[in-house]
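Here we start with a single chain on its own, the form predicted alone, put down as structure tokens.
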Amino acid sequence: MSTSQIVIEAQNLFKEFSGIIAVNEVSLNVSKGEIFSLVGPDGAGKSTFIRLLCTILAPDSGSARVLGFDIRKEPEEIRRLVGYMPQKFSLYEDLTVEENLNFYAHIFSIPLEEAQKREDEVLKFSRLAPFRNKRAGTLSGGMKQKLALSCTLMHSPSILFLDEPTTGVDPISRREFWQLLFDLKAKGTTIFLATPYLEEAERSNRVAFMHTGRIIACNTPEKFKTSFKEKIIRLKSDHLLEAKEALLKVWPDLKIINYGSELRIISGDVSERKRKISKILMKNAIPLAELEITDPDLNDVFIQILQEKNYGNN
């Protein structure tokens, strides 16, 4: 990790809803100017986790600091200093987009002469500028995300949290959002987000895996990569299930992960492995679409990060 100053600081927190255990004893550093990302399934404790750094909830033990405050003892400091997106879209739909930015600077207290300076900066930071007459509720997916990024930037927070602020947005705002983050670090944001999409992750100076409200494993993606010792052949075919089993049968231990449309088959030798695979395939009649070698990816890593603590296999 980075030696420069540390703006967030975790220590064991833990927190429970009903019996529940959402955030299980989780510590970890985020230094200023990183862009960090909390990568896990669903119910992982990722929102749960994030909402207790921004002081949203208590923690029932454990400790933190964001940004030298305590998130017990100084919640009111941390709120003046951060931004926190939430999961949802959480604006006023009925409101033009600047009439949204408009009310998150009474919100933070903002003079109104800043408050116009600042608006007219998130606008053309965002490329909303041309629909700032818009009414929220009548914007696409990726443009409501853009403008609750604004708002979150009116109060100039020097942290940002972001909780899967990309899902559901398509790929192509997807890449022009993080192209916005990407320029809110090279401004010295910091940047703290949680988010599904592994590939997402791999743009973030570094990684944690959180699994069943614990960080299983945190490093940056290449040292991830890297420390993944095998290498990876895709299976592209319309009959994945036939050709899993046709595989299995001649090799009863061989890591196969089901990966979307797609086999991601770990192993050694994937040469000599892959020549064997496409006979295996042709002697089964099993119609092959794509067979290639590639390198791992974070979900390589994580779902082998999985398997060898014991989580499951996939």
Partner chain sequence: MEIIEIQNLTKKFADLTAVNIASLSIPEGVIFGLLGPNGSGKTTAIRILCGILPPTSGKALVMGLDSFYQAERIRGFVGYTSQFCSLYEDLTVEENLEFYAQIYGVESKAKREEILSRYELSRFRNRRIRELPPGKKQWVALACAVMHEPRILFLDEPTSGMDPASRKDFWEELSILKQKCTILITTHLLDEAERCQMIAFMHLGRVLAVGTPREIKAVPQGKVFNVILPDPVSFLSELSVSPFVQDAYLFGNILRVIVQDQEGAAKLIAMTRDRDARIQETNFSLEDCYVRLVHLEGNAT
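Same protein, different condition: the form predicted alone was shown, now please give the form predicted together with the partner chain.
Single chain only below; no partners, no other molecules.
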């Protein structure tokens, strides 16, 4: 990673809106060809941070370079070289797939002949070619997202900024969309995305957790998981809360999260603990459906970091 080229370099970026701090002294670097995710709750400042880097908004203080250009002094250069797909991408629903692409070619002043060629490439890439004459409004959610991405790709950007690209998209379309992102990465495109879903962040090369305008942790998904000192015991039972109560009676300080129809027990010595849990439940005549040791997922990591840093979890 040390020899790689830095394409996004932010230093102490700061932005407030009438007294409310949206981005609070954020510094980070992203290398060429990386897929980088910014994860955090609503209002954490993710979208604002992306807009600062795309030069849609100007910072109050701090600086950033995108592809070597200064976001304050050289916004035009940056805009030519980056693609931005906002959360609510404006597709013309009553225009066809092809007409939408033409429109974006026009916005980016791509000469007609080149635009034709580029359109074919982009449609082939996104596998939307069979739908080129369909109206955008009639496409499924997953296909609309692919079309939005295609529009963003018309001017062949070197960096793509994606704001919540697959929110509300089903798992199969999500995987197809990510296949496209990995294909772009293989060609050297850098991808910077914001998402509230850790499931999505996990597919990136690096993840930064953002909270109340700050980046509170940044690492690869694997290192985040190995840095989690404890393990998880998953417990499923039809009598979930009774099970929780029985365990807390024995270990009042045990970290237990009831999550839908399972308990997630966070603990160090898990194999010993697991054995004792079976015993306790048996003694209390609580039937057990599943009990297994598992690695933490990014949700567990994120929630623990929030608690450690005293942000609470509400």
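Positions refer to the first chain, counted from 1. Just so you know, these numbers come straight off a predicted model, no measurement behind them. Between two forms, the rigid core is the largest collection of C-alphas that superpose within 1.5 Å.
In the core-superposed comparison between these two forms, the C-alpha atom of residue 58 has shifted by less than 2 angstroms. Core-superposed comparison between these two forms: the CA of residue 241 exceeds or equals a 2 Å shift.
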